[in-house]
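A single chain comes next, written as structure tokens; it is the form predicted alone.
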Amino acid sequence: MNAVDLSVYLVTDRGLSGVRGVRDVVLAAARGGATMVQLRDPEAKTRTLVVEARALAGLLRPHRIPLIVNDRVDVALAADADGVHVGQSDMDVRDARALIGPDRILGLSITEETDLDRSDLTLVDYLGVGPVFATPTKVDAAPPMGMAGLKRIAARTGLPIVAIGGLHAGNAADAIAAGAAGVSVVSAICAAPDPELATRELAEIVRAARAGRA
């Protein structure tokens, strides 16, 4: 299994990034302490995604922050990204792992407890669990599971978990207390007036919560 630091996991959003643009937001987040970045842009064409992934990988590499591509294994490979994240309706984890090899990171979305029994989790490096709360950034999101659902899933797996969906500075510590290793955010950073400051605040909250749990 590849080691991952899920503390502050940024998922990009072109719309929420506004005039700053995705690359500027990602760079600000890197400076603020983001530990992973996922490129998610379901509306973009393949060539555009590859160009963007290469650019983001170049920005993140000096900070030693992995770039993960949402769903698109082909884009991750073409851009030499650090990994790929698949959902329950995306490519099967066995096929994804066969394509990306053992050294790239593979993440899997878990939206309910029964998802834990549907995939070979020995092939996965981390789980993205949620949505914990309702979120407007993913229109096809599953019903929110709440902190109780997050806690139940965390109790059933030894894989590191990043909590997803409606997470922000006000509830990040609760997600860590429920068993998550980190929080995945979109609007909390992309839509923040100061993405670097917002990332730094989240990183400090997660660090303190993990220390308290330990």
Second form
Protein chains: 2
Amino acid sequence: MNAVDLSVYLVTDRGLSGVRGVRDVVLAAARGGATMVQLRDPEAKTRTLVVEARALAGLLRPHRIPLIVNDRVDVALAADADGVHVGQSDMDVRDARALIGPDRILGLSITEETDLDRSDLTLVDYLGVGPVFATPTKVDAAPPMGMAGLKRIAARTGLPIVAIGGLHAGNAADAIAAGAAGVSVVSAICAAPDPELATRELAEIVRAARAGRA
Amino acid sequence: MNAVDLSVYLVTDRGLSGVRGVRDVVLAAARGGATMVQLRDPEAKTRTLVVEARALAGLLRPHRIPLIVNDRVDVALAADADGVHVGQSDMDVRDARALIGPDRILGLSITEETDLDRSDLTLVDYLGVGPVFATPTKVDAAPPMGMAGLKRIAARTGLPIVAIGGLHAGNAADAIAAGAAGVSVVSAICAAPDPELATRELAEIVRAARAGRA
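So the form predicted alone is up there; where is the form predicted together with another copy of the chain?
Then the entire complex follows, led off by the chain already shown.
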């Protein structure tokens, strides 16, 4: 199992990043203390994804922040990214792990409690659990599970969890209290007036909440 | 370079296959003498693609017909398919070849003459050249190049060519005369009343045209 710091886990969004662009947002987040970055762009062509993954990996390497690629194992391998995140409709974790090898990070989305029984979780390094709250940034998202759902799932697994879906500075501490190791955000950073500052605030909230829980 | 028989190259289409389903169409085409099959389903989720690729590979193996996966190197590797076909917006052939290794088939789409200079063709086993004619089965297709365009491109490369775009029993012989080694079809088989018979007719036309050229 690969160790991961899920504290502030940015998922990229081309639309929400607007004119400043995904790379600028990622760089700002890296400076602000993001601990992981996931490239997610389900509409992009493969060639564009590889170019973007390579660019982000280059930006993040000096910060020692892992780059995770959503869904696309081929893109992750071509760009030599640090890992892959798969959902319940993406590649099965057995196939994904076989392709990426033991040393890359593998994350799995859990959208309801029964998902915990659908995959071989011994192959997975962390779980993305949600949506905790309704979110406009994923059109085919499952129904929100609330903090209660997050807590129920966290109680059933020893894997580190990043909470996802409608998370922001105002509810991040609750997610940590519910058992998450960190929060995954899209708009709370991508659409923030100052992504670096927004990341710094989130990182501080998560740090304090984890210290309070420990 | 891997040897390929491009004579009758079926590209799958879920919509056009209708209620009989892609697997039944592929099996009929295999019995009718198809020489290669490409799984193409740009709308499908990754998990579905892997399941479908494994199913088709299992169907085709007894017929010794190679299964090629469109665009998705990860799906091809997970399903242990025989190769990958990439377009100009898909993974660069250097990246694709590095991931699939030397022994899998790599095909590249050429939509205009200048595409011949955009990729390292020494890494490629065959070219898919077209669209020769306008086709409704690919929404983002390039403008048709006609038989003249096909002929021009065939004259500039030693790689085996499969002609694609609006090909059917009525124009397959012309494509062979223009320099193609075979024809790639979607609706001419998928939407045929009898896909096995349609494949058999195409195979005979291509065989006769290649014999006439030789």
